[in-house]
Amino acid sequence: MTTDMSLDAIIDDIDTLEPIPQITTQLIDIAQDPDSALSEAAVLITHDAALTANLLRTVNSAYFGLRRKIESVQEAVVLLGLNTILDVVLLQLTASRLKAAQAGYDLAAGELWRHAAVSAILARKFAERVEAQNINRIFTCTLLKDIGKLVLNQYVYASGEEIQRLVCQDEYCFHDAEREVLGIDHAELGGRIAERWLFTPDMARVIRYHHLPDENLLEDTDLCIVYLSDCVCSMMGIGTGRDGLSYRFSDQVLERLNYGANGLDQLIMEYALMKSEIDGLMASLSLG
């Protein structure tokens, strides 16, 4: 059976991945809006006995480390605020569609959610660092960023051969090796998923653009932690793969914000320090 390497193909391709359930995107626009109440998360929650049950698991878990036992996700909400739980609720639906192996990018199973994850739980550490103002978007654009690999996976896997040469022989990045063959990258392909599933147009264009394709986009501070939240987790060996290495590290995003000349060893020293604590949660959601 060969594939049909037509941007067409690839594109309509897009109606074959499976969506995110509706309660993602539903949770997605509680976190955004300042003015949504505690009560509308939970009660969207409680409507999914699966969700409610891995919730209450998770947070009763060692590394919530709470003194008594929560009973109720209205009672999660109150004692670990919204931002954590919708956190946990968003890296456990996620999971089920980025666990898969992705064998054009030499993904092991699990590989491409653990990149996935962590990164997010970083972004979220160097948000709240900054100061950011979008620091529920950061987070989820970091965890849906590489959701176009879902789709592009069987392409670079046929054309794999042709896109290492450019990699390996031309220094070209992987995402424009990638645009160069097939005719378009896995971010931009995720710009589009983002669009079909109705995400907002700053959700699509943070995902669109999370390598920082060109240095004007450096003007947005929630793009620049995208970036370095997947570049430190890539530099520590998470969910690398074939193409986690073969991108250009930009030293303005350290200027952009904030850190210093030896920004990025601080940046991989902060992740050290949180090591343990990513792995528990990781440990927690019983997925990681």
Given for the second form:
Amino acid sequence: MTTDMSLDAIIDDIDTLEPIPQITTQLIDIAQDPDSALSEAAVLITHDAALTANLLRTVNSAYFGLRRKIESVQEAVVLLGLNTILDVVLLQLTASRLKAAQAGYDLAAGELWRHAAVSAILARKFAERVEAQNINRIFTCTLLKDIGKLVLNQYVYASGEEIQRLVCQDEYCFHDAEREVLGIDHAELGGRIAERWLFTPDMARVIRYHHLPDENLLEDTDLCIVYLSDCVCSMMGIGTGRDGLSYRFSDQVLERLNYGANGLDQLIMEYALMKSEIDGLMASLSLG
Amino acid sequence: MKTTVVDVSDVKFSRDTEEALMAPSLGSCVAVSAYDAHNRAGGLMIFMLPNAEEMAFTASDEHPFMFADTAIPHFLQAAESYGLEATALTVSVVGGGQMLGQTGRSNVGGRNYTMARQLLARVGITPTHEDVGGRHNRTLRLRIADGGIEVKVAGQSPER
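Here we have the form predicted on its own; I need the corresponding form predicted together with the partner chain.
Shown next: the complete complex, the earlier chain at its head.
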């Protein structure tokens, strides 16, 4: 069991996490503001030479199938739309943070990012289907929901056996076991990181509660979508490690989002039919 | 040894004794392997959902390995076409995990496994090896040299 001192050490470690580039939060703000002009995002991206080069390489890849070569960010935004460009840029920006192997979670290099990226792409699709209001925010929150694992990884590694025992023998959810052993779980830690990085309170809340620990949270449509995309990715084994399927599934979320009796099968089928598209997008991202 | 990854909703066969076929990171999906020791050849298939008919899925020709009810007959037929002898097959079923609280319709992993067993039983096949259920994430390898099955559970070692 944890001591206050070790919990403090974990929370202090948030400061050792390399902050997400400032442009990320600026782009997130633009994505959430319906009054933002396309040019605003384009100008921001253009100021970052490496990001611009990666973006142009990606949009000129076979995946996007454009007939002519795109030579500027402005052109890319006009041709592909701001949402697509923001998705691509955010996927690229988070890749550098999430790509490393996380031994505590038994995740090889690239797996945490793959889970983040695929679940974010799925969340956008699910959000469009239920005509959610904040689709860009849902995408971003899904992409960053496991950011707490970056800090908690080393502690989970050190206490792996104890956590595993609670999960396997006592049927704990993985995040409950983390909290029992370490005093905090990766979702709560992710919420604190989001606050430290000055994300909006709504974003911090979705990241903090993305495993839906309380039925009262079912009222939050954004959270339900993030949660479902995470569940589908875990069930499909996408970027899942030691925690595997050790989380609680709520049928009520399906009802809340008006999915019928075959709701979960439908969502998985939706993923299956998008899979080659998702694989194409992932392959097209130039991650350097 | 060369390892060839089999994707979900897909199948691969091999008679290369230096090769292993791998189904990585199985959650609720189910992998079915078949091995013919006489011919030292085998195949591996992974499906995602139990029942295409129930979902009124009309693209089974394009995606025959997505649902168990189309995947298993296709797999057995493809195995025969590849030269695997039906009477000499050893079959394994791995995966079908479920999250806490998944019961009834939402227990996709459990329903996947049940459907696989029923369809195999219908053609007289009883799996010789099963590693299914629970909340595990499994990776399966089928060695073509001897038909050996290795299952690695994430966060646990060694392979079992």
